[in-house]
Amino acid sequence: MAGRSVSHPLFARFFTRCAPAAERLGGSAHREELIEGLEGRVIEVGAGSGLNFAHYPSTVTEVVAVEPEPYLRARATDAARQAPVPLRVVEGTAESLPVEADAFDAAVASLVLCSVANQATALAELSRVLRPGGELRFYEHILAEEPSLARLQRRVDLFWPYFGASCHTSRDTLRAIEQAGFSVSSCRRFTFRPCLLFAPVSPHMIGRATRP
């Protein structure tokens, strides 16, 4: 299956410039929690500039990292050279993963399900490429449980995707994961706001789910 590019050059450069500060303020610890204990063959969707790569444990035998944005994919390719495990960066989207079915022990979705064109399609693809009983690890910003913040997120969502590379502020991603047929075994909700600008995307979750 052929990959596909999605170009967001301004956002990609903004993200790359701002990411180190967010990592120091807690993002790196979240990624460590996300990836801890993974084993076997792993697919990572929306790899971005490769911020997860350094956290993969030696129990992982291979990572296939999928990233559609050319600038970010180039940065990820650079980061892959320093990864502690065998890691290959490929072009593709979450809705059409360029890999075979039932081929991976685990999948990692990290701050990507907010921006995919269709969550149901992307999650169906993750289910397709995971082996039966394979694990989905997710780290996403989500719709707030607090009604006032949720209302703000829905208003902001009218314009936020135009500036944030199709990122949506009000997606109920946990519900989407469950509706895709995954069995959620753990989910920790928390607030992460490295700067005031990111208040609409401050509700986050980290969790694990299993493909039946």
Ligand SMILES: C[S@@+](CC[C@H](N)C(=O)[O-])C[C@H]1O[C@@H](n2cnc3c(N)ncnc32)[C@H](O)[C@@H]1O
Given for the second form:
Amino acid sequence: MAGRSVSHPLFARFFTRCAPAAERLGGSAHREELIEGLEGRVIEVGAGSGLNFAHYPSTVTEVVAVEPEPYLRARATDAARQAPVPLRVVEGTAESLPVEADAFDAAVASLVLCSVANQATALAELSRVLRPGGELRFYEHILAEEPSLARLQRRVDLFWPYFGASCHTSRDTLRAIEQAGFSVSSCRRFTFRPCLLFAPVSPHMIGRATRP
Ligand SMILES: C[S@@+](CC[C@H](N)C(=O)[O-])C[C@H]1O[C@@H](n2cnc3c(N)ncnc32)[C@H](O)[C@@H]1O
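Given the form predicted on its own above, produce the structure of the same protein in the form predicted in complex with this ligand.
The complete assembly is shown below, putting the previous chain first.
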């Protein structure tokens, strides 16, 4: 396997069980917005159980979905069989993508840059595998603009990653994307809180950025 191993058996089962409710409450619409209009070859990093797969339009010719966690990768492999476009699930991490450079028209990162071990390395990898002018589509929960919630997120991050499979609530992911050299063409911020427990991860963004 490329990169370090990622195994979160309890989180993986919790996520798979709880995700359908979050999808009904708005997650599915967010994924539609994330993926709308994509074309050509696409790489998706940290694909989880494959919740984005059903949303790929027929203009996408192939998706390579990278997922390091074994239980989630098995769920994603099941979901790939029902996908509307050719889709291959492979083992790997965002920090060390098992694919060649300049090979993809677009990359998709949803609810994953909060969890990767090294955001800068993961974003550098995404830049490496996209062709020049290729597009990064992102859907992430992020650091709050509101100072009191941002303070709460920083406190919560003292323990949240231990229960949430390395998920951090207070990452400034938009800034990280810009610092990685991407040019952000759109970014919509919004609040999404499918249940009270998720208050620290309620600030979200969906956007598009281009590799120069
Ligand atoms: C909250 S889940 C989101 C899954 C999926 N992207 C979605 O939108 O439903 C976080 C995902 O990030 C994956 N992940 C964690 N560390 C990773 C890494 N270093 N590289 C790639 N994926 C990683 C986890 O295995 C998990 O599938």
